[in-house]
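Here's a solo chain for you in structure tokens, the form predicted alone.
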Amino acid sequence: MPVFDDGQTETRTPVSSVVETDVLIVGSGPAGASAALLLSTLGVDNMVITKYRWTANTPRAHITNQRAMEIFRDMGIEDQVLADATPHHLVGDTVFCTSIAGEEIGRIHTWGTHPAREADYQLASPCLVVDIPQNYLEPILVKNATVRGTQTRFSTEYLSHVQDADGVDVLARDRLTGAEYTIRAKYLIGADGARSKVAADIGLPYEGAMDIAGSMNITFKADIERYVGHRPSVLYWVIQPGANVGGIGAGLVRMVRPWNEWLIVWGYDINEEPPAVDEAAATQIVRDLLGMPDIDVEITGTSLWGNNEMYAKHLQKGRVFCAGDAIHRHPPSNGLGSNTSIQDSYNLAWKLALVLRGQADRSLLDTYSAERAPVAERIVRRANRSSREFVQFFEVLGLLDATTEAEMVAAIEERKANTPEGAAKRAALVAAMELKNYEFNAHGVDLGQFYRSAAIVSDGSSLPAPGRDADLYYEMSTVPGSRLPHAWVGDTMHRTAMMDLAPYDRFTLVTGIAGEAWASVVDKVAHEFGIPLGTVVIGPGQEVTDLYYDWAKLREIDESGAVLVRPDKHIAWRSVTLPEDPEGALRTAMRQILGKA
């Protein structure tokens, strides 16, 4: 043992060769940086292990639909999000035409910017969808997340886990040392990816296959403003002979940032020997879907990829669970990916704390499979749906039996002529574009989420028929499993959004002035649970106000009953009316939600 020279030994603690945490998340991408974010944002003791040096290199994902955005807004990093997005207003304008100097085919507002459309996007949310490349988004995660305590670590691989009945222990590797050493965690969510090691290694059922199409990524710099500006959107739909891309079906010029980054998306068939596309080549790509074939470009780089069709039928296995891309593997059609991955996350992450901290009982963690399955499913299905839909372009503009180049471009051409076929041929262009709705503005897709599981108490109620188509149309409710309708209330200086009522940290429960009465009830059974559960009491006179009269007509209760909103703002419970005992129907509830029962 070390003297100095003062004559005081040096006491040296021994290093463990186990590291401990609640909860370790493999993988830093959206799923993973979000799921941080989150438990550290409720007090829970989380790890960060990624493989890689650092968070994402290329744009990937990008575009960031309102729920979302929703998330961020509660998470207190709304503004950050903002700061690096490309605003609303200038991501829909999609354009398809044949080069983007060359002609237009067509254009269709997308993302909710018809000026129809908006009103239904501006309605559902406070939040509106905008465009943030992933290489943008997953630092203001990973900051937000390590900041509030997360450990982060990067260039450390996951190499494999064994689950006992009181936690996981698992095997990690520092790839710069390559030492290896256990992580010992009470639960493990696996985000890392659509090839999966955590996945795979606790064999989650799957339907559906990988790699059923082959695409290339470029992305390069190129300020085409004279070309873009008028018409600003993050996609523009190249059809051209040789611009076919497999299973997405046209060449894609992609917005990375206005209006001098881009990524280009290129096919090749994934049963051949892939592609090795050098600069000269990817110049040449680049030129022709643009149009310019004189263009100076920088290529940042070239990336491969297969197009999936799969989703997990369950998420978890005893104290592992899956989030992301490592459940929902699928085209990036609809703009789905991130956006899933981070209300996996959202879903999965309130429930571990109540766990931890002794105010649930472990089966509240099954919901998330119950809930979040399902979503996997229909997103998977309806992005490839999406994608094969692409096929009727090319049906209308009778591409499918040209043969040659020349041949496609009279094909292209004939919609020009004043003809029968001519005619013809413009109709069908008008039904293609509006079946691209399907894609381009599936709010129902992106916000009508209901949940069916132990942690929503029925009132035997179901949800309205749809007045309008399910996918494209998203109808507020708050049948219990709904997510909490959106309105503007507050009072005379502040307006406040409904779901800012209801933070990401408790329950609350909303009411109305004949329901004052339930606020005794609420601190008797937070009480008695131990759980954060608050009231709001919406009208005159009362710190909330229902400013435009808005909540009134959504809440499909009476002004004395009340709805319970669980912390990720899905309706937990409602009470039409105030029935003769409160605390035991709440009790109840509260009992059932968190697996008590």
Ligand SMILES: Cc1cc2nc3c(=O)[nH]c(=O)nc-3n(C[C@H](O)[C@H](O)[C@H](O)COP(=O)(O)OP(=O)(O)OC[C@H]3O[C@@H](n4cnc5c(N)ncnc54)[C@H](O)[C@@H]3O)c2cc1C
Given for the second form:
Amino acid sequence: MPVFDDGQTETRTPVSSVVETDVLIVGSGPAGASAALLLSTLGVDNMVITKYRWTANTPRAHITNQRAMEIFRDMGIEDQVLADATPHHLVGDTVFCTSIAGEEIGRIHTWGTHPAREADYQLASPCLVVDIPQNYLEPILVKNATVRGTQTRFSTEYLSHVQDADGVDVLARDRLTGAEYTIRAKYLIGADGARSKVAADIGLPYEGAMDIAGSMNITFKADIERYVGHRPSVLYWVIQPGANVGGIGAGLVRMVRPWNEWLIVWGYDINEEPPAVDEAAATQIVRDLLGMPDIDVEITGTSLWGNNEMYAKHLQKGRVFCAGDAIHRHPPSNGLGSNTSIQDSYNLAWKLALVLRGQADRSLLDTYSAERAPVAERIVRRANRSSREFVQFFEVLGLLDATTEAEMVAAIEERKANTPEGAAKRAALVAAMELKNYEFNAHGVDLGQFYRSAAIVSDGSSLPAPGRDADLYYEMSTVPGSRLPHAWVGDTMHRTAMMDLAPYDRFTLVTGIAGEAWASVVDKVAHEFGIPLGTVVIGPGQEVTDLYYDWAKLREIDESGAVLVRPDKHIAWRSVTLPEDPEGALRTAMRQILGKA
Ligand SMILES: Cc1cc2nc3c(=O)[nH]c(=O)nc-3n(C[C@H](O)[C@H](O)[C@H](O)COP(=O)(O)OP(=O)(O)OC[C@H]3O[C@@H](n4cnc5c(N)ncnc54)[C@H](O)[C@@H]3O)c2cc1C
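Next, report the structure of the form predicted together with this ligand; the form predicted alone has already been given.
So here's everything in the complex, that chain up top.
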């Protein structure tokens, strides 16, 4: 074992030899850093290479949805994320206005903060939506991954790879020295963002187009609490001349830290020369959107980026997988990018762990694409539609025909008039505001991910027809492929979420007292397949009690039946009752899930 300068005798490979790892991850963004954290938590040897010297240097993603928060909870880092996040109750009122100091056109309760929606969100998950800027989140992910075993190499660029029957040789460049070297991995994850070179190298098939609109980010510091503290929100949408050009629908003033750090997103015409955004230009845009012509602002950064509408139809080739923006590229509308990237990795990491340990057949890995490609398509379509639907605001306010600022102001003013035109405008605004629920309260898009693949054993049933709009509302179910429904269970002293009973490092069979016979069956099947598989019996007198009798109402099976929960909290299989041969039934299901049929 080599001894290094610092006296440590860990199993580090001397620089001159080929570096080896089980899973090499390219990228330390939300997709890559969470893949590393998940793999390290499962004890899988992994390494991250990332091009720059540190994590994200701009806020970018911020809305962190319930599903992502659940993953952090599962990884034991929920508290760390909450400590750096703006809490749920401050993310509430999304405001539409002519400027921060100017007129308000309307507000909408967002991210599940409407009193009528709060219940939907609380009933669906133990976690609520919070706001944590990407430059605060990534260090938490990378730190915890590295503490748990990830080898993290900054300033290291992926150049190319070659795969063979047993692994992947990746050529990497150390950007400090210029030295190129090979990393030999059993599997490679390309989490290298919207311009993914890994995805290009494996020739993933895409649908859609890149750079369909241009946006600029301006980060700045200015204390504007006086104008926003009484209507706390993370998003203030500004309708001003030019706000409908390119970009994400309208001008945006976004809170980074309450209430003195901000990010402005403003559009530009991508078919023209990219604008030069120097300090003077940035300050002018900030002052215009704030509606405060003399305010002192400190510009902390500017950048240009393209809005995309593109998703991969297949996500992997051989031993190489792509995750995150590499496979779904879309505007930030609905706040889905980072969240979905983290969820991609959550889907993939446990499968890699089982295959690497020889507990599952390699075909289990094929289910990654089968399960996540439909999600990629859905979110890309939703985000772009939400961005386009902003046009309805401009339309109902009569701004599409306004050619001068004066005309625009007059058109917005008209909504106050006691005239038929004013009344029509007010009525149309109600509908336009309502439509934005599809961007800001799309609970069904956030949580309603349903999987169909060989790792889901159908019982012939299909999801109940949605009683409400499937984008806005999430319906819980235990039909195989669904996400495990949430309920609070526990005992006299503790309240536990259903998801906590099914940790990421094992399969879990959940049953009731009449299904106690499953327990010995589970032990036998676990032993036979050599996999981590536990049983939870829920009922009075058991370790876990159905505290509110909610689980009994949600489980959609008899008390003697069982649901088999995968590590990623999707239902892999269920049995409505205790069958005559429960061992045979579970064995057959397990065989299919592990690809050993
Ligand atoms: C203004 C804005 C607001 C947003 N708001 C939200 C939001 O509220 N909620 C949300 O969920 N999402 C939001 N997003 C989207 C979110 O930022 C992205 O979806 C997310 O960053 C994608 O994560 P990723 O890990 O796939 O890729 P990235 O974050 O792009 O990370 C890519 C990584 O790959 C590395 N890399 C690239 N090429 C190489 C190479 N050749 N070699 C080595 N390393 C390489 C990079 O250094 C980086 O570490 C927003 C985006 C923007 C622009």
